[in-house]
Each structure stands twice: as C-alpha cells, then as structure tokens.
Amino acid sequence: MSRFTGKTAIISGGAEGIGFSIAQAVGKQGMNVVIGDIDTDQLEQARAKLEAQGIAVLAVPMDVTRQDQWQAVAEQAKTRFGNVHMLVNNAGVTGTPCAIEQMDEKDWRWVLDVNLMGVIYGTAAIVPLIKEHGEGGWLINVASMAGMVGVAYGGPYTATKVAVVGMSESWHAEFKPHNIQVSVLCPGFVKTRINQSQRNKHAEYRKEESAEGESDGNVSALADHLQSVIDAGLAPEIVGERMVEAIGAGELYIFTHPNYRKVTQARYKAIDEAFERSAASPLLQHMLNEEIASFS
C-alpha cells in the first residue's frame, strides 16, 4: 500500500497542466484530491476526468489571490475528506514578456498577487490543517527554473519564482519539527497554457491597450518565442509523476529538466568566484573565520 493511500491533497490551479498532472499522479497513489481553479469550465472537465479514473475528487472554484476563498477550500476539504495531508501551491501566471520600460504596474501586481501572495495565502490557510492532526504531511510549491536562473524580459515572473524557492527553503526548516516535508518543484518548459493565463485576468489588473505599435510588436515577438518553446516542452503528465517520485525520496529541490544543470552550475560557479574575491579583499579579512549567525 502506498504511503499516500487514504490521505488528502489540495492542489491550486488543478484543472489543467501541471496541477492536473499532479492530481492524477497523487490520485493514482490512492489520495483524495481537492482541486481548486479559477477556470470553472476547465475545473468541471478535470473533475469528470479524475472521477472516471476512480479518483476521489472535490472540485472547488477559487481565486488564489483571495484569502477568504482559501479558507472556503480548507473548510470544504475537511468536510468532505477529514484530515488534510498535502498542499500543492501550483497556480501561476507568466505576465506579459517585455522590457522593464514597457512594464505595466497592474501587470506586476497581477503576477505578484497570483504567484507570490497566492502561495503565501495557501500555505497560511492549509498548513495549520496539516499540523493539527499530528501525522505530518507535505507542502509542495511549484516554482520554475526561473527561480534558479533569471529570465530576460520576465522580471515579474522571475521575481516571484525566486521568492517561492526562498520561502520553500525557509519553510523546509520551519516545518521540519512538525514532520511536514517541504519541496519546491522547478520545472523548465512544460507543454501547458500558462502563457495564455491572461484569459483569467481580472479587470482590476487590466490596462487599456497601448497605442505604441513598436512596443506592441516587441511584446508580440517575445510572446511568439515563448509559445514556440512551450509547444516543444515536456509533457505535463511526466511532471506529476516526477513530483511523486521526488517527494517519495524526500527531495527539497525537484527538477524535471536535467539538461538545465549546466546553467545552474554556471551560476553557482560565478557565486563561488565572487566569494573568492571577497575573501581576498583587505577590507574583509576580519570576517574570514567569524562564526556564521543563524536564525534557527
């Protein structure tokens, strides 16, 4: 019997793409699945597909930027399935790819609210449920390779994914005494519709269309390039199975694209070399053997 059998997972953005693949993967392991999504039509289709596979599922319309809706998901999950054991903070958006001088403050706010505050609100609402039964569980935050290496023309997206990686590292230490395993999933390009997330953008985050044709052309070219790499991306079904494999092994960082290793190695080599230069600085010699301060 799987260690997941009979336990309950809550997955935001669970109606399609990576979220749906995770719902399928943990459902196959015998978990009850609660999927939340802002796209109600897609959510109903996902519910029907999961039920057809024999997976116990509860589908709840939700906007991850609304704390009250997270609380509603928590209450409905407990009412339907009892104890909650896993949270997957998956819902995310890309924003508009463009240069910093073309960035719109509303677009920044949208990406920050969904990708960052959505994770914070979800964790604050659901982790107490995992703590309360004392059995432990799992918190999985879906970041991106953009959380490891900055992405040009994707400032808002990169900022949020770096933050999700950092918060996951923080929570990994914080929740360990409660037997809650924290993992951060950092996929490369996956064949999903995340680049079409504008379709679910609320009016409060929208701006009037720009009249500057040159700017619009630049944005369009970047969007076309993004579409091409997503179309060639990894099948989402593999991502869900990879997540189950990785959390079974207790991994903190979950990667789906081993070919990106050389990119992160280059980054960490540059970081290490920067430390070497700081160690050689006459200004900092007194720090070389100083004990490292810790918050834990």
Ligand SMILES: NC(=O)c1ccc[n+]([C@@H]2O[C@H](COP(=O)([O-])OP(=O)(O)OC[C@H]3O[C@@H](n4cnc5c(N)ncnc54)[C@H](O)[C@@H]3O)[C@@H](O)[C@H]2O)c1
Given for the second form:
Amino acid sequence: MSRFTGKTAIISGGAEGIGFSIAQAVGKQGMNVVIGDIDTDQLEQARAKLEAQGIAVLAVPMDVTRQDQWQAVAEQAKTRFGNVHMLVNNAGVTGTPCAIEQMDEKDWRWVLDVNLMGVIYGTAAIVPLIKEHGEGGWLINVASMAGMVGVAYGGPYTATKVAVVGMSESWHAEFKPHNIQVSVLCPGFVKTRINQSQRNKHAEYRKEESAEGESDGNVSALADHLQSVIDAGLAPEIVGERMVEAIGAGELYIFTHPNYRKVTQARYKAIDEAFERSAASPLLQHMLNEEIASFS
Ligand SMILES: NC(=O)c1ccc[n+]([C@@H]2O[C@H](COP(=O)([O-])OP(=O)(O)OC[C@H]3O[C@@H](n4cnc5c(N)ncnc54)[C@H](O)[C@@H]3O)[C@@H](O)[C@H]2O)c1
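With the form predicted on its own done, generate the form predicted together with this ligand in the same format.
Okay, now the whole complex, with that chain kicking things off.
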C-alpha cells in the first residue's frame, strides 16, 4: 500500500499521450482515476484500457476551456469516488509554429484558452475540493521545457508554458498551508500526437480552410522538424512513472530530460550576466546594498 492508495486523481487530457500515461501510473499506485478529455472516442478507449488493468476509472467528456464542464467533472468525481486528492492539469495543444505575422487572434486564443485558461479553470474548480477534506493532496501542472526557455516561432505555446511554471510557483507557496503539494512537470520531446493538436481544435478557433493550411516553406520545414524530434522522443509511459517518482520525493520542478539541463543553465547564466552588468552601471550604484522586499 502506498500513500496514493484509495485516493482519487483527476487528469485532464487523460485519453492519450502523457495524460494517459499519468492515469496508468497513478492507477498502478492504487488511485481512483478520473480522466477528462475533449476526444470522446479516445476517451472511451482509454477508459476500457485502464479498466482492463484493474484501475477504478471514471471517464468524463469535457473541454478544459469551459468552466461549467470543470464543475461537472468535479461533481461526477465526488459522486463516484468521494474525496478528491489530486489534479493533473495536462490537456494542452501546440498551435501552429509560425512567424508572428502569420498568427492571428484565433491562433493565439486557442492556445491561450486551452493551455492557460484550462489550467486556471481546472485549479479553481478542483483545488477547493482538495482543501475541503483537510487530508491534503497534489496539484501537478504539465508545462514543458518551453516553460523554461523561449521557443522561436512558438510564441503562444511558450507564453502559456512560462505562465504555467510561474503559476505553479505561486500556488506552491499559496497551497502549502493546506498540505497541497504543487509540482510542475516540464518534459522535453515525448512521442505523442501533440504535433497533431489541430485534430481537437474547436470550431470557434478554426480559420477558413485555405488559411488553416497556409504556410511558407520555413514553417513547413519547422513543422517537419518538430515531427521528427517528437517521433524520436521519450516514451510517454516513462513520463507518468517519472511523475509519480518525483511527486513522491516532493519535487516542485519535475524534469524528464536530464540532457536538457544545459539549456536552463545557459539561460540562468545569461540572466546572471545581465544582473552583473546592471551592478556595474553608474546609474544603479546606490541600490547595490539595498534590502529587497520579500516576494512571499
Ligand atoms: N509531447 C511532447 O513532446 C510534450 C512536451 C512537453 C510538454 N507537453 C505537454 O504535455 C501535455 C500533454 O500533451 P501530449 O504530448 O500527451 O499530447 P496529446 O495530443 O497526445 O494529448 C493531449 C490530450 O489533450 C486532449 N485535449 C486537447 N484539447 C483539449 C481540451 N480543450 N479539453 C480537454 N482535452 C483536450 C487531447 O484530446 C489529448 O487526449 C500538453 O500540455 C503538452 O503541452 C508535451
């Protein structure tokens, strides 16, 4: 019996890819699993696969961009399993990598609504359920290495993933008194269908058919490159197991690609060097020894 046994997890985007692997991994630990997803066919297949593995599972069709649907997930989870202990905000989409001039409002909105508002709505709907029973629990947000370093031609995706890392840091401090452990999972490339996110794009974010496919050669080359690195990516099954391992160790930042360490190290070095230059500026000498205001 583990500390997860008999507790309940809600996982958005749990029908396939990383979300499904997380459902399997926490289910193996004896958790009851609620998977929510916009893709009802995949969701049903996932439910059957989890059930066949002896995992207690509830599948709820849902769109993370709809607050009312999060409320429905919360109610159904409580009705079926009672107390809720874990939320994994996993559902996410990539958008189409392209230059800023080629992106319009719909391109931005879709990615912001799913990857950012979806996480906000999920947290707002489910964390109060975790608080209310007083047993504590877990909030895990799935960001990306794109939350650690900006990705060219991926402005919307980067914006949301950096925001998810930042919100996780805020919530880590905020939810600590409630014994809710917050983690942010930042994978590198994982072999899933993330590069075909368009398959689940809502009608309201779709453009004229001609405009949807429109791209210049650079963009197509970028999309091809992205596909090849995703195809060569980490097996999703490992990501779910790694998440369980890391939350067991109480990690705030969860990494799955240790070889990417040099990427964040280069970023921190550049930031540190920028501070060094500010410390050398004649304009700022009076501030060098000033006390800093506490952030938390
Ligand atoms: N695959 C990677 O290389 C990679 C790398 C870093 C981070 N991530 C992140 O991992 C998470 C999962 O992605 P994945 O790689 O498993 O992709 P995936 O496309 O295989 O799975 C995403 C799941 O989310 C669901 N989904 C999409 N829009 C939804 C909505 N509006 N409401 C509810 N469900 C919705 C999809 O139907 C799908 O089941 C995402 O947040 C993604 O940004 C993926």
